[in-house]
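The chain below stands alone, shown as structure tokens; this is the form predicted on its own.
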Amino acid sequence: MASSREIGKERSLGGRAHFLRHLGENWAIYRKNPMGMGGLGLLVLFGLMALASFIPPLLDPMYHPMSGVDPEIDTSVGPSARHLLGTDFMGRDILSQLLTGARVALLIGVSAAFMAVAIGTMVGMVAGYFGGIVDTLLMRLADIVMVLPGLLVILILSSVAGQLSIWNLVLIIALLKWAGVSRIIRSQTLSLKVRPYVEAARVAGASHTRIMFRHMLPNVLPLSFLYMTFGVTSAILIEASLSFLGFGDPSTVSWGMMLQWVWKTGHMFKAPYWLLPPGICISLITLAFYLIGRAMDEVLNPRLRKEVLEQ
């Protein structure tokens, strides 16, 4: 007879089989819609821009894209080949600020997007699994966080405790932007506590953190990241905002920080290679995560999803 840890090993390894075996079928579902890959490929450009910020400052100073002066320029010019995109009101070159822009913008949308996913899920499984006055409590206090204007608090807090840093900021999304997960996350919590193999798990006398963590948080895991794509954009909007008002970290180049530059040195209409390069990447990224959204969408809804693998 096949000792017990043969038969753990066996069962791992049927396990590992079955998510690799359901992950191909959803990147095969995935594939087939055209504006999810047009939101991966953006994407995967925004992704090679943040990697590729970190090479100008290492080939000269001058291209450093907070401290870089062209020492031979002292104003806004256009593109050359020594400035691609030309230069900014104190000569330092567009094409870093851009790169960096990309870096910064990936970082706190995924950062704040993850920090909200991640309280909105705990929230709404406690809420959905335990029910009761936790639930009552804990959804009205998504009520009133759902309700507060974001952008107006943040420039509350801005105006209060002044500059925001990097993160700070991504701190403060992440608590106004988890209320709207965690209702989703509970909907989906009270239909799989009453499933067989959740009740099965608590007959065997397994705690209520092991079939939170060990039975439900796997199956809400998809939802909690399509949700998670759509609060990206929403993150990106918000710091470029932000540092387009004047409340961003004047120390950290993003794109919104760069198009205050533009408006406040009076470059709005008059140098467009300045004004257009972050304007399109706040636009285009904000898109690659819709995208890949409504594509994500086809793969968990199983409407969807059905409808894709009959045709």
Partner chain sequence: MNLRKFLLVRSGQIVVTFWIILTLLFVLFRLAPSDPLSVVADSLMSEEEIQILKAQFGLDEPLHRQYLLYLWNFIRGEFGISFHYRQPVVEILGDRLPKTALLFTTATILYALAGISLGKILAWYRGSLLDSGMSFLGLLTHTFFLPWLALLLVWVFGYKLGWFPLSGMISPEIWLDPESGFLAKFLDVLHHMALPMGVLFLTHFGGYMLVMRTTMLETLREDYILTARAKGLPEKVIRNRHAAPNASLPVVTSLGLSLAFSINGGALTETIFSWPGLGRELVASVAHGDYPLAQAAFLFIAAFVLVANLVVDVIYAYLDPRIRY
Given for the second form:
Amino acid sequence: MASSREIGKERSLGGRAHFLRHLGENWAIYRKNPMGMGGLGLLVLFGLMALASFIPPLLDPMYHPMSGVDPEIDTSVGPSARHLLGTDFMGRDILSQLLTGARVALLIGVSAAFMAVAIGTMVGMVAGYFGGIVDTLLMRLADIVMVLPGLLVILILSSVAGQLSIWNLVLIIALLKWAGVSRIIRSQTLSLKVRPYVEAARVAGASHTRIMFRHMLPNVLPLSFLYMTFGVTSAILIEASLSFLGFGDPSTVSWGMMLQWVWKTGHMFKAPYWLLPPGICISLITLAFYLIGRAMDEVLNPRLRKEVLEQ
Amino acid sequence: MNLRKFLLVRSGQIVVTFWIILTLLFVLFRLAPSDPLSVVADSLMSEEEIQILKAQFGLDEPLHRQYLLYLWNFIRGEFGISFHYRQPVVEILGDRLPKTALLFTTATILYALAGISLGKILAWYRGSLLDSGMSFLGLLTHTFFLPWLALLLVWVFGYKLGWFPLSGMISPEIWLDPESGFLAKFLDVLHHMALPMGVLFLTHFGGYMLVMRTTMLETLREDYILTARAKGLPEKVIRNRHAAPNASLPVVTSLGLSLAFSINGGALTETIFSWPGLGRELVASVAHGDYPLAQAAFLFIAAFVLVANLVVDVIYAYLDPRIRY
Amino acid sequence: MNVLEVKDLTVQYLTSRGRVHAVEGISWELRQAEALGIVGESGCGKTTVAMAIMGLLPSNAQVVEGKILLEGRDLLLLDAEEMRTIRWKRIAMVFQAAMNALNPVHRVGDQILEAMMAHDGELSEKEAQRRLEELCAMVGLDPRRMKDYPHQFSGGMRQRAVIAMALACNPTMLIADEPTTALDVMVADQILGQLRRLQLEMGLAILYISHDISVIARSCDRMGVMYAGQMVELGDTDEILDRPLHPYTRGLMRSYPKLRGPKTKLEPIPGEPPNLMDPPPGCRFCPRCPDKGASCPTERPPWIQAKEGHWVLCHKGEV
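Next up, can you give the form predicted together with the partner chain of this protein, since the form predicted on its own came first?
Next comes the full complex, and the chain you just saw is listed first.
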């Protein structure tokens, strides 16, 4: 007769192998989803753009997105062989700026979302697992954070703190966005708390941390991952909005900043080659993550999948 | 559990939440700048003014006294003097608030109702060309970056076609002319409101439409819809009287949850169109370093959001008898 | 004339995985002021029959063959609009108490009034209210509760409300689909008693559908047994309960506990019902039948009247 400790161990190992096996299955399902693959394709495109952003300045210093000076051009002109998307009001290459924007967007988006989800998952699990006053306090905090309009909070913070650098921004976004995730994770934790293998682990004498990290976390991760895709869009949009309003990090170029320049320098009516690309990129990256998120939702939520079959 | 008690509880929660926000703001503004005086007075003020403000905000007093004074000032509506406008902050914001309310509330009502009606119809005609087409359109506009869409609309409809003014809320010529009647002024405001509302509408209706469509499809699978069919009721009645009221409930909830997001959009819109509202004032005051105005604008907006949340809750309670009884 | 006659009804569902033979060639009739019960396990097709009668089959269902005659008129030939006028006015349905049969956002009274108004545009408000009170009296509900919402009603009260709603237009017949599932035993008994009274007092014909044979035994004059989409036995309730002819019916009897009489061992029927996407060519019960004959696996059994008014679907039908 296996001891309860052994049973607990077996179950916990089962938990991890379970999760990995599921990953393979889930990917197979995801692959069949046209929306998901489309979104992924777009994401890959932006990833390539981000990587390619390092190339133009290496080709010729005049292609540098911020300090590039073209000896022959010092105003905004349309696309040509020299500058595939034209130049901005200072003669800087727009394509180069666009590629850098992709890098900045992905960097900020993924970092902020990752941090937000990490915080949110921890808070959600702790709240759900311990319940009682811890739960109440944490969720009330989440409520207050959720009610605040993020963009405006960051604005007021920057009025006091001065210019925000990219990493400051990532941190602040994470501190504002964890709340939504935490609620979902908390619900999930509540339902996981009563599963047999958790009870078994508790009986076997596992500590709270062990139960949370070894047993619950693998089952909560898919949800966290899903919310990360929503979070990336959110973060990118906040950065873009901030930069658009003129509060972005001046040491780098982002799509929002490009839009700010085209607006503030009075070129919006005259330079579609400058106005359109950044906006299209922001919209497409939003679309990409939306599609990925929807596809992942279907993968994780079998109910949605079943409907497609039984039409 | 009836409506009055519900309202009371929710109002209480709002007061507490607001008080916490108020306190956090106090901490923020007293903590960060090196000289607390710079928060309420700038170098252009006279010595007299500075003394008055110092007293009003208790800057020579210990911190906890300052805090109480701060709360008391808030209740009195005393927010100091704007550096930029050289006017009492409360006057400025008092002027801006109704304008934000006008734009924001009208836009929200329009896109929420449109989203709900369209979503209802799409679910009914599921799988049709209308469904695919509109769903796609809704998704597309939903992903547009709001400032960018605004710039595009201004370019096409304001600049190229000249149908709408490029910015502002009123045309001074009409309003200054003593002979302009009420109708002329009213239409003028509407004319100016068109593009900003268009932007807000386009970027928001898609979300509601898609959510309503989903909830309608789920509602149509409910047993009471089968009952309604069995009762021999006409399809239109089933859709509008039985399915839609139930399907609207989650949509109203999501309206409440996305208020923070919409306010962001509202602030961006006001800024781009120079619509004289709270959002634009907040952005401008932060850019100018006008601390008193920035703080107060933020508080006003926060209060606005909280009240809006309450309104949505009330609407939900009204629509769902399970809350009221 | 019989209130309802079903002749050779065959219904199939088209799914992405194949065609489901849900109901196959069933024939029975519901007489005036009679209570007929259809009993069978889940998946046997009894709900499909009810939906077919009401014209509420889902879009992927196909009535391949058969007639459903309501007082001589074939319902399957009617178009959607005509069917809509018949529904509730002539045939009404009482749904399961477990179901969310009442719309949560409308008052109970309003939903009953709606049923009335839908079929009688000229009904005055006063008359409608009077009828509502009448209905409440019939089912044992306090008329003052009509202003409440469904969530404020208990399970038993909801079921009564659903019955009242069904009676609103004075229908010729009632279909009661699992009327007592999800109700506790005492309430269930009251509800069944109420329905029986209504049947006798109003001369209402009621079709009961249930998986619970005790419901059928208590409430029905005649009963039919369905298995795997076919009707395997039909006749007088007492007759069938005392002397079941079909091996499935016999198996059912053996697997039900009896309150009185000597204690007998409960015997479940071995095996499982057939896959209706690919039903066996011969008798569908054959694989589980303890009494197989030579022709059973391959030849469809005949529907024969073994005794007066007692029909059975079996090769060994002649007693």
